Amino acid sequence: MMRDVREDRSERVDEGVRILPAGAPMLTGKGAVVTGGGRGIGVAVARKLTRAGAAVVVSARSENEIESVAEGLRAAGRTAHAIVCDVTDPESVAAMAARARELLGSVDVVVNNAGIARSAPFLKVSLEQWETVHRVNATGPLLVTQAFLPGMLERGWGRIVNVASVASLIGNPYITAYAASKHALIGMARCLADELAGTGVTVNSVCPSYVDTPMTDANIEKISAKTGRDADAIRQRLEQKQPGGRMITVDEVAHAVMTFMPDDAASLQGAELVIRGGGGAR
């Protein structure tokens, strides 16, 4: 059984073992970075992490959005910072990582949440669409993880969680580029998990079905514009396809991310946690 977030625990540091105060949340003293932190799932994850005691950097390309998120967390008494970053740009990722370490002291948790979705019939998938989706959904997590993994290995503790998708595990019509990029993300995580066995650093993935987010809203509007179908009818159809008859909430995804955080979750390595409300990956 996993510990309660307020159960006492010790934390390994360079000088030995530091005993946290009684009742300290499980991530007290930890630093966390959440990409795609300006909206939707990223905001929910950042809130959960700070409630568990972590100091958080929210990162995305949209400065206004991440600044607003960080301000809201600080207003709630949490420690939060905003850093602009394009996860597809190695120089931008390196600069973000350096600034995050400067602000947080150490980065012990990385949540690779930045992502985009594109849809098209297979024969209309352009090379540009394919490469753009893969750069964000697969290359981005590679670059971000590589930036922070060495520090985690040095400290002997770290948590890397990828926000993937049920499309990481199955295929559906018209989402070839998206599903392939998410399959790549899972493949990367599985390989890295084997490399990290026994290091104290874990890498896992959450795989939600349709989540009620601004990105989903935008995709519904695009489908509506292409097909002429009513947007509300499209949303209703998507909801009816889910076992629970509704979309997954961002808080449900954030809760799943937190499953991998406790010290006694160290054996959760290379796992894919499907969030669909029933019926497995499909």
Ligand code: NDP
The other form holds:
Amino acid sequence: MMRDVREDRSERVDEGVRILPAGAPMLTGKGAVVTGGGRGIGVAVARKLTRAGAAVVVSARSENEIESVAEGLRAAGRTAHAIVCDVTDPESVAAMAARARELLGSVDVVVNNAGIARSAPFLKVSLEQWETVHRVNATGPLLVTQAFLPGMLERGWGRIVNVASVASLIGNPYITAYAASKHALIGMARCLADELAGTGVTVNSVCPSYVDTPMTDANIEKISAKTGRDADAIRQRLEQKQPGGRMITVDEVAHAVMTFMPDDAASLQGAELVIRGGGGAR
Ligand code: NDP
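Can you switch from the form predicted alone and show the form predicted in complex with the ligand instead?
The complete assembly is shown below, putting the previous chain first.
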């Protein structure tokens, strides 16, 4: 039988500060939605959120992947549900939001993680590529955030975290559409952060460089297919180019996401946390 998180709301509020029972994880009684929660970074984020006591909805288009993630979390004793959603489709987002509220009681945490990567030299960026990438990476977070923000504002507490990229802050060859969409995501967060000041709701972004995920595997395969170079050699080259000589792990990104969760993170507003294992990125 599924645990009803509404029964777990054992916190007290004292002069505006939440007082949890001794030893309770910090997100006890909170509901969280992770988009793109079927593989890669989203899975690690869902894992850490549930470990911190949140009841989680993992969402993406591939039902088998999100069902298997939710099942794995439930097998570990956590509260997790899967809801299919295409973040580019307003109706799909509205339906997901309604179902998430039904299942979780309230949605207090949103991690805008769903994203896609495409590459092309500037003159070969098609309108189709530009629009597809922007719809997932920029419009998706707008729709999902708009769906859940009113409830957070009503309750006076919320955490929105965008999984952006170092490509939100710098340019690189051949990733025009991706970098532009990730710059748009950061621009949205900067504006929203100013609007949210003093509301108890925060919006922040994490900006990783190359992370070891299925997205990166797919990119390496594409480069290999295009250039005829060996995929392992391409991976090694990518790793060598990272300041720490390796890719970032999904758990390292999830850890960065979690830094925005505590009550004491209330003044982290509109921040961009770069994760690349070395200084710089701008
Ligand atoms: P993966 O490709 O491994 O996972 C992406 C997730 O997003 C999947 O669950 C996918 O599921 C979902 N998704 C894609 N399109 C949509 C859509 N239209 N609606 C709903 N869900 C969607 O990617 P990563 O884990 O690597 O990336 C996660 C985020 O991190 C992305 O925003 C990415 O840009 C960002 N990032 C990744 C880096 C990397 O090196 N991997 C570096 C910096 C940032 P499905 O296809 O089933 O819908």
